[in-house]
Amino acid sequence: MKNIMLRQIIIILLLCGLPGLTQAADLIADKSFGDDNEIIVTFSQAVDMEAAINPANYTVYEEPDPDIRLSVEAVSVADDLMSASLRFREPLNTSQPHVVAIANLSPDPEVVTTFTVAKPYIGYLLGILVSALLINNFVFTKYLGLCVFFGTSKRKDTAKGMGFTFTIVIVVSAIMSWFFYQFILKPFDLNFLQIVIFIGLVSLTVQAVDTILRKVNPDLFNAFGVYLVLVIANCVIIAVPLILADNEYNFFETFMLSLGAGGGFLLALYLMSSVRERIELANVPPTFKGVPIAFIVAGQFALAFLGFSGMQLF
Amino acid sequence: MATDKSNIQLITNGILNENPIFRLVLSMCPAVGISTTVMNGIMLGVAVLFVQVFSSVTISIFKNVIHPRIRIPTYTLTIATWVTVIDLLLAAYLPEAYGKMGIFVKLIVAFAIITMRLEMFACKESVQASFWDGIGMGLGFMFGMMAIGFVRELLGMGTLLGYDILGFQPLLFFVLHCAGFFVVGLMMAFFNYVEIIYKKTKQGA
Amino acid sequence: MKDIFTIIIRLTLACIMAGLVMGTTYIFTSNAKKHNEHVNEQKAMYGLLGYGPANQAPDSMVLHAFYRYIVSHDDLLHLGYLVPLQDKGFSFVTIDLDGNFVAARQVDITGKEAIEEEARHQAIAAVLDEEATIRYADKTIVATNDGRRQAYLLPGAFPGFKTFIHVMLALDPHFTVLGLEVMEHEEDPGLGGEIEKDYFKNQFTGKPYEVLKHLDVTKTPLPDDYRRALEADRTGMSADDVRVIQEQYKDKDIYALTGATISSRAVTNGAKAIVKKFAYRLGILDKVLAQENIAVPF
C-alpha cells in the first residue's frame, strides 16, 4: 500500500520536475555528465565536423564561477555526428552546474549555443529522501525523537501506529512551515521567530488532523488518535522544519525530506519493536530490565546505521 | 492547593527521586546526542535550567488568568518565548558554545520534560514553590548530562573540561554518537543495579 | 459558546506578551550578535597571522577587506570587485571574463558600512545600471604592513561530509599556506570532526602554491616527527625544530584522518580550489587596478 502511494508520488514528481529542466538551446538533445572529467552532448541534427571537433569553440565554466574556464582538452565527435564527448584536464566537480558554449556551432555564426548541464534533479531529490531515510536516520543518526522512540516501540502494532501518524503529520506542517517560512518569515526578516512559529503550526496540524480524523473515519481515529498527543513532544517534528529553512529547501526537497524522516522514524520503531517483542521473552539480567537493555539496543542499532554513512546512490 | 515541601527537598527531587534524564526517561536526545563533553553538558543544562525556571514561574504566575481550554497552546507559547529569548542570547555572547550545540538549543521546545512539570505542578503550586522546583529539574537534567558527559569524556578522549587528565586517548568509540546509546544504558542499569542493592540490605537490616 | 471571546482575548494578550519578551530580546541581541561575529573573525585573522593576546599585531599592520560579485546585466557576465580606495570611500570595479576593465564606479559608503552586506548591496545597486542585478560571490582581506603587502586571508566554505565546513586560509603573498583554521563544521565527533584539531589542519602550514596546485590525500599513517611538529602548542618543540620538519614534509600530500577519508579529502580539496581560483583572480584584478591608475591602500 504504502510503495504504491510512493511510486505514484515519485512518479508526479518526475512529470512535475522534468519539463523545466530539459529546456536548452534547439540543437541540443540532450547533455550528460559521462566519466569523472567527461560531459558528453547529443546534438539534435547532425552537427558541422569542423566546428564540433575544434575545443577552442567551447567554452565551459562551472556556474558560481563564471570567471574560471574549465580547458577542454579533447573533444570527440561521433561518426553520424550527432553527438560529441567533451574531456577536460581535470575531474569535473559534478555537483555543480557547468555552463558549456558552442560557438560556430549553429548556422547563423553570430549565435552561440548556450546551455546547463548538471546531475539530474530528480536523483538529488531521492538522494535527500535516502538520506533522511537511511544515511543520516533521525533517530539512529542524529538522535533524535528519543523519547516517543523508547515510548512508543514495545509493541509492533503500536509502532506501525505511532510510525504512520507521526508521518502524515510531519509531511503535512512541514509544508506549511515550508510556506510560512519562505513567504512570511524570510520576506519580513522574522527569522527570530521560527521557533513560535514552527511549533505552533505542528501543535495546529495535529490539532486538524485529530478534528478530521475524528468525523471522517472513527475506526482510524479509534486506531491512531492516541498517537497523535504524542507526536508533539518529539523533537523531529520541530526539528525538520528548522533544518529545511536552515538550508533553504525548495518545496519538492522539502516533501522528500519531510516523507525520509517520518519513513525513517516509521523504520526505527519497527525494526526496534521488533527486537522488544522478543527480549521480553529473553533472559535480561534484573538490573538490565526495561530501559537500559532497550538504550543497549538502540545503540547497536545505531552503530549498524553508522554503515549507511558515506553511501552515494545519485 | 500547596505543596508540603521544602525548597531544599523540591531541589533534592529533581535532582535525585524524579531525575529527568535517568528516572523520568525524558528529554533523552540530548542525553545522547551532545553528551560527548562534560562542557556541553552544563552549557545545555544551563539553557534547560533558564528554559524551565521561567516558564514555570510564568505560568505559575498567571495560573489563575490562564483559560482552561488553551492550556496546552498557553503553556507551547511560554517555552517556546524563552526558547527563543536564550537561543538569541546564546547566539549573540557565547556564539562557540552555541555552535556545537548546534539545533538542540531550539529542541529545547519540544523537550517533554518542561511541559510536564508545567502541567503537574507550576500550574496548580505557588510562584515559590515553582521556581524552586524549576531550578530542581533543570539541576536534575544538568547533572545528568554532566554524569554522562564526564564518561564519554574521559573514556573518549581522556580529557575533561579540556584538560589532559590521562595523557592518552584510551577509547575513541565513546566519543562517537552511536555510545551514548551504550553510556546511557549501562549509567540506567548501573543506579539501578546500586538501587537493588540498598533495598536488599535495608531489607536485611 | 461564551467563552470563546474570553478565550480569544486571553490568547491574543498572551501572544502579545510573548512578542514583546521576544521582540526586545532580538533588539538588544542582533547588535552584540554581529559585533561579536566581527570580533571573533578578527581574532581569527590574526591569529591565522601569529599573533595573538601574548603577541600583539604591530599598529602599521591594517586589514583591509575587498567584496567580489557578480554582476549580471542583458545577459551579460561581469565580475565586480568592491574596493577600498588610498584616499576615501571605495570603488565598484567590474571587470568582464576575459579579464578586461570595463568600468569603475565611485561607491558613497564607509568602511564600517562595509561590513554588512545589506548595506553594501545598497550602495553598489545604487551607482549600477537598473537592470543590472548583482550576486555577492565572496570576500578577501588583505593584511598590509607599512602600505607592503603581507598576507592574504581567504574565508571560504565548501561541502563537507555532512554538511558545509567553514574554513579561513592565510597565504603569503607568493601564495604559500601561512595556515588553515576551520571556523564552521559539523562533521561527527571522533572522526570528520578532527578536522579541526592542530594535526591535521596545520598540515596545510608551509605549503607552497605549486605543490598546493596538485594536493592529494594520503592514507599513510601520519609520521610520528610531523605530528609532534604539527602539535608544537601541546608537545613544546621549539619553532626552529617545527620548521624544520615542516620543510621536510613540505612536498608531501596531507594525510588523511583515520576514518575520515571524505571529510580530510573535503577540506583538501576545498582548500585547493580556493587557493588556486584566488590566484587566477588576484593576477587580473591587480593587473587592471594598475591599468586604470585605481589608488587602493593594499
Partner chain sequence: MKDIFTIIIRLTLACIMAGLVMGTTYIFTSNAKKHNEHVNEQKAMYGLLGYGPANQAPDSMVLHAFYRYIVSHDDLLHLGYLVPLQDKGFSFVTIDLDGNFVAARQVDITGKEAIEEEARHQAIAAVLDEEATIRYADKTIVATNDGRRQAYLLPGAFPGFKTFIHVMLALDPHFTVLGLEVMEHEEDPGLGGEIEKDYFKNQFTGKPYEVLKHLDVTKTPLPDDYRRALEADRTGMSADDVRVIQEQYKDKDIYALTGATISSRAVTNGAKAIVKKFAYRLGILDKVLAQENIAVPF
The other form holds:
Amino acid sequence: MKNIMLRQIIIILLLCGLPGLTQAADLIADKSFGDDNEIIVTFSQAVDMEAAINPANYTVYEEPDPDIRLSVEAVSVADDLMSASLRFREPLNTSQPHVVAIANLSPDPEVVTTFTVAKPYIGYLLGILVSALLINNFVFTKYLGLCVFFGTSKRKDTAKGMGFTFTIVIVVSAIMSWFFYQFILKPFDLNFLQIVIFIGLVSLTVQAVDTILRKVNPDLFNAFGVYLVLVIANCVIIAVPLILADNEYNFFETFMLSLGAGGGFLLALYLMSSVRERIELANVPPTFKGVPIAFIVAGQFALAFLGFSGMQLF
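Form predicted in complex with the partner chain done; form predicted alone now:
One chain, no partners, no other molecules: that is all that follows.
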C-alpha cells in the first residue's frame, strides 16, 4: 500500500513539475561569453520582447560566489527575438562559470530559467597549462625553487636534464598526491597530513628517478650532484599538490597544472642557462661575478614574465 501511494505521489510530481522545468531547460539553445563584459544567450524559440530586454529580470553571479550579484547594465535583443546580449558594468572573470537566472521569460510566470555559462572545458584545461607555464610561472612570478634554479642553470645540458627530470618528478608526484588526497585524505578527514604525505610521495618519486639515472645516465646523475636530492624539498613540487587540493582539481586539471609547472621550470632553467653561458664571456665587474649577476638576470626575467600577468588566452 505504501509503495502504491509513493508511486502515485511521484507521478503527480512528475506531471506537475517537469513540464515547466523541461520548458525552461529547452528554452536556451546556446550560451557563451562575448566581449570582456558580455554574455550572449541564444533561445530555441522567439521570446517576449519586454521580458527579455528588461535587465531587472536577470540575476547573474559567479558560481563560487552566489552572494555577489553582477549588475546587468543593458540587454539588447535581436530582431528575430532569438538571441539576447547581456552587458555588464564590469569585465567578467571568464575563468569562473557564471550562473544566469531569467524571470518572466517563460509563459508560466513562476518558472525561472536558470543556466550556467562557462568556457569550453578544453579551453579551461589549456588555460591551466598556459597559466602555470607562462602567466604564473613558479620561478619568475612566485619565486619558488630558487636553490635548484640557480644551482643547475650554469650549463644548458645540465639545465635541460634537470628540467626534464623535474617535470617527470612533478607530474608523477602530483598524480600520486591527487589519488591520495581524493581517496584517502578527504574520505578519512586527514587533510592536516597533507604536507607530510605529499613530501613522502615526492621523496619516493625522487628516489626512483635517482636510481634510474644512476644506472641509465651516470654523467647526468653526477652533473646534478646534490641538487637532485634537493628536489625533494623543492617549493614548486610541494606547491603543486597543495594547489590542486585547495582548488579541488580533478585528474585532468591536476595533470595540466603539474605539466605546466614542470614545463615552466624547464623554460626558466633553459633561459637562465643560455644567458649565464654568455655572461661568462662578458666583461662583468668582479663584484658582480657569479651569483650576484645571476640574481640580476633572474630579476630581469621576472620583470619580463610579469608582463603576462592577468592575461587570458582561452
